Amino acid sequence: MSPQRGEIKVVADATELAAAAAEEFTRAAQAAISARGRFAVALSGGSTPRPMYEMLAQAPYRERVDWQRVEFFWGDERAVPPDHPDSNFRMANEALIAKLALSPERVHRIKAERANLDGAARDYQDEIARALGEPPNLDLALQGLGPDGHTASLFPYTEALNETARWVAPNYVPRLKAHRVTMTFGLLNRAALVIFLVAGADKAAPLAQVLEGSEDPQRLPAQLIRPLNGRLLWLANREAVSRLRHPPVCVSAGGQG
């Protein structure tokens, strides 16, 4: 595997993904807070990252951190309202957010539900660049691994591969004949720390082939996730890595690799 694909560990099952995403977070968080007094996050959405934010709510995670230091930011929306049961919001406020009693201007959602998606994308890159600077600095970005090698909505072929001035920007995707919201690389890129939730047997493949297959972005638009200057992580199961030429050897979920 290409180093400047990241370093990978691999964990037995979702249990242990979970706790060490957690573990990750929580290290990610204090040593943020302890330098700068603030902790910057873009959250993912989909099924894998539920179980961690359900952990993160809980001790001994939950008194680790200093929540009313946290910025809470999406990588990503769907075209619904808040409420609605794809959203991406909604996913993490339920298993998460509501449960820490935040401050409201510490939640900085999407609104994706709004009919003018460009206008909406603009809106919250200025939300972004009101609350972090310009450029703006992530501490940590959340990403997850599509079947079709998509991460945030970031989907092979689509228009916001290209994007290189907007940290935000609208995306169709007609696979899906769906609009999404997304930030883009040029955001993603700057992260301190940019770590991948793989899971399940169905990610095995485009795991391989964005971890160890030629270069192809817009085919795997997970390849051009290459932090700048900072670290990128995939952390993933047994059954994802089942595919990969030379897979790293098991950690434990407090374990490192």
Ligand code: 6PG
Given for the second form:
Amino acid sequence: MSPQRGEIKVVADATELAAAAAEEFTRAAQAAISARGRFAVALSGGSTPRPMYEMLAQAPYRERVDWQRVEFFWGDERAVPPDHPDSNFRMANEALIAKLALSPERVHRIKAERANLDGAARDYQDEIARALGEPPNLDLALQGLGPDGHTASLFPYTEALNETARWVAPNYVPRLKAHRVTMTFGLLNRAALVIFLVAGADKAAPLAQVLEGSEDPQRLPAQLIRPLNGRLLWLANREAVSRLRHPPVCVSAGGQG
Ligand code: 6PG
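Next, give the form predicted in complex with this ligand, keeping in mind that what was shown is the form predicted on its own.
What follows is the whole complex; the chain from before opens it.
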């Protein structure tokens, strides 16, 4: 894998993935809070990060982070109300945020239930600018990888891939017949740290293509994620790296590589 495609750490299973991600999150939060008094994170949706969010809400991670100094954002949201089963906000709120008793102004959800998603995206961009300044710099962007190579709601061959003027954009995904709101690659690439969480056999082919295949970000939007000055880390389980030509050694405690 070329250095600009990032570092990769392989762990054995889903529990170790959650623990490795919680550890990275905690260290990034501690470093940002001691340097700048604040930690700005964009959460990812989907199912993979949920065990990590649940772990962060419990000892020892819960006590290691000064949660009142964390600003929560979302990398993307589905066009549903915040209590809908598909809502990325709902998942992270149930797994982590509601357990932390934060002041509501620290929790910046995308209001993608609105009929006007362009307006929702513009308002979210303004909210990010008020919280983080302009241009906004996230301390951490958590990302997932879809079986089709998407990340956040940057899906193959969709309009938001070409958006270079906005930090947040609406995006229609014809394959899903669904509307989304997503941070654009320009904003995600300003993060100090980007961590992809990748687990499962259905991620093995896209992971190999994104990391070792030829450059084709329209087909594999995850390739758009190249932090300008930050670190790019892939945390993956063994199943997900099974199709890499050059798999890295397993770094988990009990791993054999
Ligand atoms: C979403 C996402 C999306 C997700 C990937 C991986 O709202 O769907 O944020 O980009 O991270 O699809 O999802 P899984 O973790 O469920 O495989």
